[in-house]
Amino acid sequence: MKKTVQIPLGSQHISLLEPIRFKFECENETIVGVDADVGFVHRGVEQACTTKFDFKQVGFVVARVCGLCAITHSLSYTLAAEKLLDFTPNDRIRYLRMLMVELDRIHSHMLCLAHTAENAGFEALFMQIMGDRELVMDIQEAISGNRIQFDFIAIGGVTRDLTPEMVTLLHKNLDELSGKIADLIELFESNWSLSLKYRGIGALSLEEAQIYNALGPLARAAGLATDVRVETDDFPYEALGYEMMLETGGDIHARNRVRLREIMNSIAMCRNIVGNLPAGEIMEKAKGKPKGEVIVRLEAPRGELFYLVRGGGQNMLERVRIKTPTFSGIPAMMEVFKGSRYADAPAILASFDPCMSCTAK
């Protein structure tokens, strides 16, 4: 008769700087079973959203849910709200709010990489890219004013507008960092214990990311061509250089193949949006009460975040929904496990790049 034995992982674990609970079945080194527990770091944000504070305050609110992708929420709310009031931003503040949620997906996607070389051991590596990260988040800081938890996202425009001196300091540190990534796409492509390791390791079918609606890199690693940037139109994704990156191998070394390859389609972007930056007011008029509701996606770096905004016409809406990537994402990690050995059970953890600050908020 076969012994199964059940083994804990988090909900504070040395190889996941999330607060999220898993407990694996095993036979033997092989995960059978998975149950997994969030909500470790619920704030209750979404209730404060309708009791605490004006309608016009939200967007600053939510923002605070995540400290890596706080443009990708407060501009999830914005573009809700402004729905509501029938308004509709000109293509300068379009194009800015593109160039901050693009840079905002580089500096995810490099924190994620980072903690997947640390998970494979490469502890310097890891220093190493969380250095170069800094490239990104310096512009982000010389645009917006923060280094984290950006405030740049208000409804009827954003708070800045672009300086000669941010240009040039764009284009300086994206230069620079485009070398360094490209070294970076050679390291993961040719080390074995980095990345080549992982093929075939905490795989998912493209027929299991339909099934468990997958989202995000998690998605395009296993071939599911999904991605809300051309699914939707509230940006010209596709006449800046938008391109779907994806693989077919949907285990830990196609996540980092579409990550790097995600992250080089951004620094193109970021490059074109402001070469061809639109005249225009960086704040309009966005006049009355939201009133009705309206459901807004957007693609976080992580996947599809989706918002539902309910108003009556009052300063206070009735309603804020938030479903982030990570929780929609948890039923195919889940599957993913299945099957692997418990001793990858970090490196796979540390490749699906959870937020659990997002999906608990």
Contents of the next structure:
Amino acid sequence: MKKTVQIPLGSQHISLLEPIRFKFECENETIVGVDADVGFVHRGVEQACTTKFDFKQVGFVVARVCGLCAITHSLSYTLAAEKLLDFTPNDRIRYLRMLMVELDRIHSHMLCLAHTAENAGFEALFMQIMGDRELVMDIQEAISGNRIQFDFIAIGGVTRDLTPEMVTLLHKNLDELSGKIADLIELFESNWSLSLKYRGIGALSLEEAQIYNALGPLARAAGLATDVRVETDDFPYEALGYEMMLETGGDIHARNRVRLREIMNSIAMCRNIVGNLPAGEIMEKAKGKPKGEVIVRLEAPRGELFYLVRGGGQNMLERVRIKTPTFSGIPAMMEVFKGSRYADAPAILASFDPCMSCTAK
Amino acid sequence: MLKAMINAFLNLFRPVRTHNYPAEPMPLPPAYRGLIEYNEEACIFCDKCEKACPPKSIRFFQHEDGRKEYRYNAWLCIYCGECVRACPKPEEALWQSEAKARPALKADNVNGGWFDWEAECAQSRDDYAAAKKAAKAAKKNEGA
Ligand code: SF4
Ligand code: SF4
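Given the form predicted on its own above, I would also like to look at the protein as it appears in the form predicted in complex with its partner chain.
Up next: the whole complex, starting with the chain shown before.
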């Protein structure tokens, strides 16, 4: 007789807001096997990019792949297109772009922490983090003029400049935020329901992280030193105070800690960026039509974002391939589930911060 | 832990952090990206805005007498501002205001209506091009 039962989680589930389906093979309470199914929200973005839109417009299309990392998507594509056009933006443009990406990382990490708190049954903390997240959303809104779909980056530069009022607002809000994050760090360390529930749950060892190609905060929480920000030189991260946040636990608690410390690091980097903003034009002319093939990697809040763009010297591109962090991280995620209890599955899942609208695109 | 408990108690006396929407309007940031506005007087009908627009929410309708009519679909617009950037006469012919679009009503027929809207504008162009071609051919015949 079969000793295991199959329990599905998703594609629609109360504790899981993303359209993904897991099939758990459970023995009593313990998960022994996992099967994942993504692709419930396939929108044909890649096809649309090569059949419906000019290469100049594709940046705005891919920004709609995901609401949270809109800026990272449009930046990856724009970098790819600029490489094909043989165009290098000036330092001011690079700094402004980097500023937006780091602000994006802060608010995305805060969203994930809020969900993790919610899954611990800590609804009030969820509300509090989401409320504090408004501080960084306000900065982004002031800079780009929009709350979510920033459309701030275009081929050749950025569309809006930083005014003194924005810089004042940025410093004010980031000061307030760093105090709140310091409180949160203490809370995630010492709060009974958060730390007791999350220590040792959903652990990924360093070997597993290497074998299954983990990336982003998931890998860094397991002690695997991987971050696209230090592996590429599109942006001057090292010069602006980037530090890699490594933990060794590999469990939910370690992932939370990595995120919290990365927020602190991003806040420091944002301050450095606006403090050392070089002078220059915010928009330059990038002439020509994209010809050739190029790969761009960028560290999205959740891990490595990969773009392949191929153009044949025409207005329409030949191929746009998007590989999102969650998609590349699925093998490692499935590994984490094995051996955990079924009741922990939603919390483990929330700590991965999966993004299905990105993955299925 | 203690700090959190004190905080939780103090929260009872702090003001609420949400907005009383829709009774009070949401505060918009300065230079909010709102509706695109157009001034026909200044426009030179270069069609650059139409070509730049990613979702194609600016369309020029071609009248038979050669006149072009600007049409804008606020519910299709993503407020990216590309049209203004492409326009040779920004701020005079085309600019981005800070006004929000009103919610679409059923009468606006935005869902299926988008395709009708696009087809109508494309058809007007084709008709105009065909009429022009026919006129040219007729003129040529006359000449011969
Ligand atoms: S703002 Fe963007 S979407 Fe709206 S009409 Fe202009 S180009 Fe089109
Ligand atoms: S780009 Fe400006 S001038 Fe040209 S058609 Fe559009 S509104 Fe008129």
